[in-house]
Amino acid sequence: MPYINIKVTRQGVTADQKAELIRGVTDLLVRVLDKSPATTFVVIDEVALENWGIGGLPVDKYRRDAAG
């Protein structure tokens, strides 16, 4: 019975995308594993981006000074 925990930052992912990656990792745990649908939980957990650091900084930080 896999469990797949996939966690993005709270920016714009949609319902439709979210619907995605759901059958995308189901799919590839029967192809690679298999593993029965039936029994495999994907859950999607949405962080808010002040909780969310890259490199030893919070990601607005990492993404301004990647920036320039």
Second form
Number of protein chains: 6
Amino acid sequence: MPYINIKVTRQGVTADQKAELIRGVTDLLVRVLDKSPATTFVVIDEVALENWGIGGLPVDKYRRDAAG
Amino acid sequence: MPYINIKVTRQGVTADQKAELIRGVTDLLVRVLDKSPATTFVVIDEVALENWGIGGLPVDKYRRDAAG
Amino acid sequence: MPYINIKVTRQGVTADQKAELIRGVTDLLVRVLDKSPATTFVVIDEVALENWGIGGLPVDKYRRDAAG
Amino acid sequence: MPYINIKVTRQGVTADQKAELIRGVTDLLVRVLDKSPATTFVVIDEVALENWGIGGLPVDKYRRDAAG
Amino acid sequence: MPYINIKVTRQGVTADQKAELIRGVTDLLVRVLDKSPATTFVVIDEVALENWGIGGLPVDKYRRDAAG
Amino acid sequence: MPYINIKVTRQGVTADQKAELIRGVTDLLVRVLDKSPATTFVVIDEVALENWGIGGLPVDKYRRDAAG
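Alongside the form predicted on its own that was just displayed, please also present the structure of the form predicted together with a further copy of the same chain.
Expanding to the full complex; the earlier chain stays at the top.
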């Protein structure tokens, strides 16, 4: 009975893409560990860009600098 | 000093229901493990239906199929 | 289909106490939000004392100071 | 820069299976959301059976009852 | 490659304050554990007051009682 | 009443280093957001190398390849 939490930046992820993530990661747990889909939970968190940091910077500033 | 995180689907949970969850789970930790309420944290996350998966499907589709 | 994560310090919590926590929090979700036990997950994490901080100190030192 | 946390019960998951989970979920994020593998983190938590609850019971007891 | 999650109550935290948290905690991991900023992730979650409990009460009520 | 979770790879982090992380991140929350240390929790998780993935690989293999 796996529980999978996927955190991504909030950037217009569509409902179809979320459904693909849910199906894909569930299939993976079934295939690799023989888990039952019926007791596999997936929770997707979309995180605002200013709330996600990398390299000591909020991700939007980090990307601007990298592109700079 | 327990920390409890409760994740539920976002479906109109009221402030009163949240207060009941907070009180109930705090009481449980006090009763079973003799923890202090003053250092017991509870965080409730409400997750959009399209962000929660079960059975390889987003939960709203999963429920429609189950009801189908 | 709630997911509940309970974090407590690792201090000899017994299997019976864990079972009580699992039953208690599941019952709470059933009672307050009418959730199904069959799709209610509970995960208990036991955290070493030196890995848990409060008041800017590891919890074992914090307690010694408080007992001071 | 996704972060994925996979929680499974601790039941002899091998290093090869963990590597497969890491590769599989990273590929999924690349394919569905065009994320970069270099900034995709995966953390696998293995949870003791007595620390995981479903149906109001620790999972080992839940399975015995279901098999019963 | 650390991952740090900071949860605070949602009370008008500004983008500048978030940037300070991200920079500060990244610097801390670099200084104490010699981690690389480029693979240090920080995720900030802002939690609604009614979703955060302490002392068995939602935090806004807890504060009113304490002030009372 | 912040809650901070720090995940690092399990590589001989000492109790002193953990105490430094706890003090440092608590001070940060006090300084930036004027939070009270007494209600600031820090939980450190040490993750086995084979349970942490980056670049689609377990971190030990990722580092060997990078060094290669």
